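Only one chain is shown below, in structure tokens, and it's the form predicted alone.
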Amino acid sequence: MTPLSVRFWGTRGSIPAPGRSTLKYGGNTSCVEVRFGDEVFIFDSGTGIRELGLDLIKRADGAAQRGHVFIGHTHWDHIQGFPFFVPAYLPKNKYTIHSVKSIGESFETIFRRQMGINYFPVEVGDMSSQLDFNHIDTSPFEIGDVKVKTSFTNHPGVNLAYRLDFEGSRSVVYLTDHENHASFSGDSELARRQDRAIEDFCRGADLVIVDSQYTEEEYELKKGWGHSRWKDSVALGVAAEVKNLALFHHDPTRTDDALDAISSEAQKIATAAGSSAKVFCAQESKEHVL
């Protein structure tokens, strides 16, 4: 079979947050590799993407490299780091950047204006590498074996989740810049349905990333950001009944110490709940083979 493995190059929210309160989880926003065989597919492009291309060129050993770039949104923490993404300054390289139109503009405009002169000394049209922008919707496509789902998400303006089924019945959910609908609106019908779509979507995934980036007293003052409690997060993995659950985005305050803890209590909260999952917190640079 196949192997898959997935990287996490970068696990934090809103803005980067390095010192040494955060060595352990890491300070790079949104970036995590899943590696298929020799196919390459990233999610997001926050500043951990940085480093992930700088350990795709010493993989590659002067090879052409191919890839898929899945982007949920275009907000600064999920495209700050493709500007400093080196394999896409070299001729032979390809890279298929994948997103959904956003309010107003496509998601290649936003893309591309911020390396607008006014931001950035070089423009994506001085990248020499093929860069390919797809824009995509909720219909699901293939890439190769590959199958791809994606699902709306409840975050302002407009952001995607992907599913990635591979061989095996194998399958990875990137579900981060999503807040709990029932948490938002309130219990209601409504609010069940939707948060069931989003339920039905992880339904049996061998790996669930989800944002997880508040704590219940967080929630309070941010209800209405687009992010989740963790404990939300929690309780959707044990519904969706899924293998493996990282918590992810997390919050740029949030030391090493307290992602240890909420790691410790997430996972007896699922084990209490009776699921086998395994519950973590997303550590930058940690590899999970599945």
Second form
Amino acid sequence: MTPLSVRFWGTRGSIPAPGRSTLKYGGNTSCVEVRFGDEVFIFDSGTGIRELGLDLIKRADGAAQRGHVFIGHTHWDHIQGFPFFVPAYLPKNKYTIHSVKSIGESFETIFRRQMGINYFPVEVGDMSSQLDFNHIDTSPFEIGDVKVKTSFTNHPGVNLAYRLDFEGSRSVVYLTDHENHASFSGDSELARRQDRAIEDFCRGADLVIVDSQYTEEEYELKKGWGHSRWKDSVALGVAAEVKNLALFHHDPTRTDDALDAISSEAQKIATAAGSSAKVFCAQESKEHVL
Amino acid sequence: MTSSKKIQVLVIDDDEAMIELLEGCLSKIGYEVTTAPDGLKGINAAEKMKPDLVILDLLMPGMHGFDVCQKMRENPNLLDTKILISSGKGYAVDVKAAKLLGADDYIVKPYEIQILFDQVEALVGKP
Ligand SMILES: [Zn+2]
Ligand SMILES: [Zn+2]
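Right, the form predicted alone is done; let's see the coordinates for the form predicted together with its partner chain.
Zooming out: every chain and molecule, the one shown earlier first.
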């Protein structure tokens, strides 16, 4: 069976949080690499994509690289690393960037604008690799043998969650920048159906990478900001019977000690609920073989 | 003078229970209701029937409701059609975005049916 692995290059939400208190879980914003044999799939291009780029160059050892980048949405923490993604500057490389139309403008327009002349000295068009933009909605599609499914999430503006299904019924879900429906709009039949749809999207996945930005106390103040309490995300992972649950999009204020504590409490909660899932806080540069 | 033509409402929503509820309630008080389960079918239906009002969900399979709203606003045949966004997503940004894309009003689900009636009436009048 083709080897499948996932590596976290940036686990933070909102803004990079480098410093002594975040050395273990990392300070880079959202970027996750999924490797399937020689194929590379990248979720989001937060600041973590810079180091991923350097690693890809080292691994390629001069050979041409191809890859797919799936962007959830164009909030800064999900695109701000792209100007520093060195493989995109090398002529023989080819990347396809997939995302959805945002508010009134195409994804490509918005994505290019962050490298507009007043924001950055190099424009997207000056990057020498072949960059193809693929505008998608939530209709499923395939890349070779890999099935790609998407779903809109509950987040201000337009944001996509991704599910990749690989041979051997292995699957990875990237669900960040999502606020639990019932927590946000109050418990109702409708909110429960919407949460169930998200649960179905994650159902049985080998790994679900899930927005877990807030603690309960923080959520009191930040309800309606488009992110979930980590306990809601643990409940989702348990209900969806996932095999591994990576709590992700850590708040920039969250220290390593706090994340250690959340990891062990989250695992206890899942186990007590009868789940056999492995639950942990996503850690920068850590690789998980599926 | 009496007119026999009813006010036409098109509901675009992927939630079957929501569709059933709106279809039942609105037709009971005299509106003529058509429904579509996703954005693409919704746009096709709107082009055909030129409804007085579209009640439009945001998070649906396929196209996002914002995209549907924008496409309808770009269609010169639908200039007289009012658009009411009906979504569980009540973020301030989304309300702002809806206005920017040409929607006439916004209602956050779940809601009391009377509030919907009031907003519908304000947009297209009594049935
Ligand atoms: Zn984010
Ligand atoms: Zn965001």
